[in-house]
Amino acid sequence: MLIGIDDTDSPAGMCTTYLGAVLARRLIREHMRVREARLVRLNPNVTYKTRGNAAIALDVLGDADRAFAIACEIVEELADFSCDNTNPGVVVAEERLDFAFYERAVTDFCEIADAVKLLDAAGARYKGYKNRRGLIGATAAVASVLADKTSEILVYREPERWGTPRAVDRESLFAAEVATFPHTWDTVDIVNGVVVCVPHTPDPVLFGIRGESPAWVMLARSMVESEKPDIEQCWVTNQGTDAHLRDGKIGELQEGLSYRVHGIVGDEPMTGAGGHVSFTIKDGDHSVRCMAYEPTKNFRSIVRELVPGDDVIAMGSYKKGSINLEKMKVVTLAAPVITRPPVCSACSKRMTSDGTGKGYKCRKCGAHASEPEVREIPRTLAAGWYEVPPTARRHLAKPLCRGEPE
């Protein structure tokens, strides 16, 4: 069977992955076999998400009725029902649900009624709490098929420590990154000197290591020194895969979806209030604003080097009329030039315009020239891919250390 759970956490605490890890252990004690633990990130732009919009699925061998009862018991025991925005869902299906539902939940928006219709058609066991919105994520997790997948080991705190400052040795995290990158990523941000993998919210997670396989994340985890953990769980995930991106065309983008968009830079990047950098890209008569916000740090320096005429691919979420950049490819560089009146060959003075379409004239000797002086500006920016730093990377965004996007 496949057990899906979603929407059990809140900004004040709990974590759906922790609840899933606890469930896995209780099922094992009931003599069931947990074959896989899966962490599925869904559309990051959903406005009613609590934090990272993650659902979990467990692949289990055992009695489906008993597993459903245990899953509901744990949700009722651990979910943060005090939060208005926490609306858990539990699904147990004895066959994988339609993959199209998962795909839509990652790249678009789904309705509760759509999830219920799919669950009823499959004869699945399910229970939604409060407004039942968690059934969407739980259904999507059970329907998921990961063509590309990564791993994350999540280390959880002892319950009595929840909400207190975390004790994780900073130097051991940097050492783990150096020893295992690029097979693991986003443990720390070396360029900006920031720890990334330790959350700041009052939930059960102590830290998490992301990477290409269970072996690599567990190796990095073994190097980390910290307070005594409670339990640990290695998850198969769609994190770091760009699963949320769809091909888009300027002029046809929809609010709240994430895209790959091709266009030509239409103006000089501008730095606005707060250090946010913006520029437009265009495709024919249509244009769209691209944003590199202040948290993207050194990525903004790359953006500022763009000039009108550069051919780029922008990747990110389309929100409030802008593409919020996660990655960018400079396909080809324009050859920017400075055009100005030529220098007179007779008296070495710079000429001035002699009127529209009339060329240039030397005011000292009266000599004429028809062509301006054109000088190419050298570019320091190179064609290729650029990405935001680990501190600003979204869960689903594929880091370039995993290879260039297709």
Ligand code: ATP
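Here the rigid core means the biggest group of C-alpha atoms that line up within 1.5 Å when the two forms are laid on top of each other. Positions refer to the first chain, counted from 1. Keep in mind it's a predicted model, so treat the numbers as computed, not measured. What changes on going to the form predicted in complex with the ligand:
When the chain is split into two rigid parts between the two forms, S258 and T339 fall in separate parts, each C-alpha being assigned to the part whose superposition fits it better. Relative to the larger rigid part, the smaller one has turned by 10° between the two forms, according to C-alpha superposition.
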Contents of the next structure:
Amino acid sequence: MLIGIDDTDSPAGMCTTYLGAVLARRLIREHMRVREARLVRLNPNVTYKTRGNAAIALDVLGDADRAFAIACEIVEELADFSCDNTNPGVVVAEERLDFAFYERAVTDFCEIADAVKLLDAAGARYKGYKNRRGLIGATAAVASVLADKTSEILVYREPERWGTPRAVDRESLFAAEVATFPHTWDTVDIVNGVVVCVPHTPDPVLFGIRGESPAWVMLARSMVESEKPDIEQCWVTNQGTDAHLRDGKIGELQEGLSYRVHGIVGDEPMTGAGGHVSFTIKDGDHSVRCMAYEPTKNFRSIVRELVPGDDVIAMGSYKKGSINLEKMKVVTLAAPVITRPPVCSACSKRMTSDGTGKGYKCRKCGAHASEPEVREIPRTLAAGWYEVPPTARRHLAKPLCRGEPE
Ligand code: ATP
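Pass me the form predicted in complex with the ligand as well; I've looked at the form predicted on its own already.
Every component of the complex follows; first up is the chain already shown.
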């Protein structure tokens, strides 16, 4: 069976992945076999999300009625029901659900009624609490088929420490990154000198290490020194896979979806208030603004080097009329030129214009020239892929260390 859970936390605490890790241990104690623990990130632009729009699914061998009862018991025990925006959902399905629902949940928006229809059709056991919105994520997690996957080991805190400052040794995190990159990523941001894998919210997570396989994340994890942890769970995830992106065309982009978009830079990038950098890209008569916000740090200096005419692929979510850049490919660089009057070959003086369309004239000797001097402006930017730094990376965005997008 697959057990799906979502929407159990609030800004004040809890985390659906922690609840899933506790559930896995209770099921094992009941002599059930937990074959996989899966963590899916869904559409990052869903406004109801508490933090990273995560949902979990456990692949379990055992009695489905008993597992459903235990899952509901744990949600009732641990979910933060006090928050208006916490609407848990629990699903236990013994049949595969249509994976199109997962695809929609990660790239688009879903309705609670559609999740319920799918669950009824599959004869699944399910329970939605309060407004039942968590059934969307729980159903999507159970329906998920991961074409590409990565691993994350999440290390949780002892309950009595929740809400207090976390003690994780900074040097050991940098050492773990150096020893295991590119097989693990985003533990720290070396260029910006920032620890990325330790949250600052009052939830049960102490830190999480992301990477290509359980073996690599566990190796990095073994190098980390910290306060005494509680339980740890290694998750199979869709993080770092670009599962949220779809091909888009400028002029046809929809609010809240995430895209790969091809276009030609239309204007000089501008740095606005707060250090946010913006420029437009065009496709025929249509154009769209691209944004590199201040938290994308050094990525902005790449963006500032674009000039009109550069051919680019922009990747990111389309929100309020802008693509919020996660990654960008400079396909070809424009070759900007400056033109000015030529130098007179007889007296080495720069000529002046002789009137519109009349060429150039030397004021000293009267010589004429028809063509201007044309000089290419050298570019420091190279064609290729560029990405935001680890500190600004979204959960679903595929880091370039995993390979360049096709
Ligand atoms: P948690 O750890 O509790 O899962 P979170 O940041 O992952 O925290 P949630 O609290 O789960 O966010 O809130 C997200 C809500 O949005 C859930 O109720 C989920 O079912 C719903 N949801 C997720 N994806 C979609 C979608 N594509 N369309 C509509 N609703 C969605």
